[in-house]
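Let's start with one chain on its own, the form predicted alone, as structure tokens.
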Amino acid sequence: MNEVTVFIMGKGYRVPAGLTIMKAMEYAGYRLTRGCGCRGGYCGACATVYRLKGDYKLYGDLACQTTVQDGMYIAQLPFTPAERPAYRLEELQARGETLLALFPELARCVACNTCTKACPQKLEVMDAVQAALRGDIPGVADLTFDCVSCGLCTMRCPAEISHHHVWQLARRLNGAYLTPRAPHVAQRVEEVRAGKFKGELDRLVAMPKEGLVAAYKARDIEP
């Protein structure tokens, strides 16, 4: 079996080549009870920093997506502490000034692009910061749609911007006030309230497990 040496929290282990950092940690005997989640790159819970042998750079990535390399030094991050102001969405206006009022550190951005380089999702983070400074809430929401809130950009930012919290607010404002309402969604909500699907739901609830499995496998799937 082809193996590589990795250092986890300073201790060396031989692990199979080709494993992700998360799987390598478990292979080495670590029981992951935090700092892990979906294991598919969608939740951002497994933010990790590491160095490579002979390389001066400090890298950040998601442990569930990154393959181990020989001589890799790894440190797991349970979470990223960042300031998040308290607010009530219904009391806010969908204006650019709202973002800057709640996150004044945005104005400290020096356009160094370190945040973009740190993003494991390859998002244009600095462009989103500039959109926020221009008051372009839909632009921020669009640029950060795939953000998983891992916080790696915030840890590398010299201006100490709480990027992921800014993105959350922008997406909430955009969804609540600026996105056109979909008529078919409102129609379906009314159908649910009127009990249109109650009989079918009651039938599924009463169905044994074997029946549910069979119904799931036989369901119509859109191409």
Second form
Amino acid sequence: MNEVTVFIMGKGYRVPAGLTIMKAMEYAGYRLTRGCGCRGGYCGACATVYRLKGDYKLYGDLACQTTVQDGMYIAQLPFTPAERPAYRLEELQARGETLLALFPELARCVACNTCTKACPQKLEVMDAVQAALRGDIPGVADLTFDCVSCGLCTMRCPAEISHHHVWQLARRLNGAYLTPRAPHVAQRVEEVRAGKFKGELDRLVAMPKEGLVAAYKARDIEP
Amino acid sequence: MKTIAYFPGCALKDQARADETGTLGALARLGYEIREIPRWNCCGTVFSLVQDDLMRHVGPVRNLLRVQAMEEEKVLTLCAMCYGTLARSAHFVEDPERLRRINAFLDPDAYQGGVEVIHLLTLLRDEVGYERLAAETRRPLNGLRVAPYYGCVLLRPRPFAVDDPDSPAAMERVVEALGGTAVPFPERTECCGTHLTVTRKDVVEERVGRILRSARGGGADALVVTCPLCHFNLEERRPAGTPDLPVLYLGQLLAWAMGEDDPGVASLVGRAAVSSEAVR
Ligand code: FES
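Compare with the form predicted alone: the form predicted together with its partner chain:
Time for the whole complex; same chain goes first.
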């Protein structure tokens, strides 16, 4: 078997090449109950930092998405503590000042770009901080749409910004106040209220189990 | 068309949006193709006086790097604060050792140096020129009495002054070229209090009151500024009893004179009914 040596929390292990960092840790005997979620690169629970032999850089990535390399030094970050002030969305205004009032650390950004380099999703994180600073809420929402809240940028930021909480607020403000309303949603809610689907639902509720199973098997599946 | 790289800065994209639109419109009429820097970041607002904490200098230098990536040699700002920070940074990294160390932060990119930072006022004076400005004026200011207010960052510190720090004249000449009457006044190079507006409103109010009284005393109908922050302070931090003097951004006068719409200038010049359509 083709194996590589990795160091997990400073101890060396031989693991099969081609495993992800997460699988390699499990292969080495770790049982992951935190710092592990979807295993598909979506939930952001599995932030990991590593260094490669002979390379001065500290890298960050998602453990479930990154393949081990020979001589990798690995540490798992189960969680990045980050401050999130309490707010009520209905009481906020969709303006730059709102972001700055709740997250004043934003103004400490020195545009060092460390956050961007840390992002496993390859987002332009610093650009999003800058957009927040100039009150461009749709810009922040756009730039951070694919953020998985893994916390790696927050861990490395010299300005101590809690990035993913800022992004979440910006996306909420954008969704609540700045994005045009979708008229078909209201229309559908009206249709539901008016009983458009009532007959069909009643039919399903009254159906015996065998009928339900047969209907489930015969259902239309979207491609 | 002459292309020029453009650094807007945060204020012009947020509270001072109105100052940007007309100015860029006027510059387009003067034959400039404005190329906004893609993905610019905040200039830093104040130039860091810390010499050895180089990370504080990375932000402004990154903007210069992006100008370099656009293959432009100059970058235009409309804001005096941005001008001050960027021009001083450009100078700071003329030292090769500092540049080397800052580039280590910018890795894998590297700034080569040599980008020149200019402000709207110097563009009008050095590149457009007063004569052409006068010749291109479609809607003169009708002798409107305007007091040019320089504030500090365009003139201090001395190595970065865009004009004689003690008796500047560029803005007066621009005002006259556009058909206005320049009203010089003693406080025209005093600082407005800049970012103390956040922590020490009292200091800013005291200065703003003094500046506006001095300009009114000289007989001005309006004050003209080169900086969105001065603009904000001079409008929003007036102590009680301050003369009710309108404050305009330099680009607004330019915009109006070149035929762009500007309601603020329109009412002052007393020709509010003339729309920009009529002069096109
Ligand atoms: S476990 Fe969900 S992103 Fe890796």
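Positions refer to the first chain, counted from 1. Remember, predicted model here, so these are calculated numbers, not experimental data. In this text, the rigid core denotes the largest set of C-alpha atoms whose superposition between the two forms falls within 1.5 Å.
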C-alpha of Pro16 moved at least 2 Å between these two forms on rigid core: no
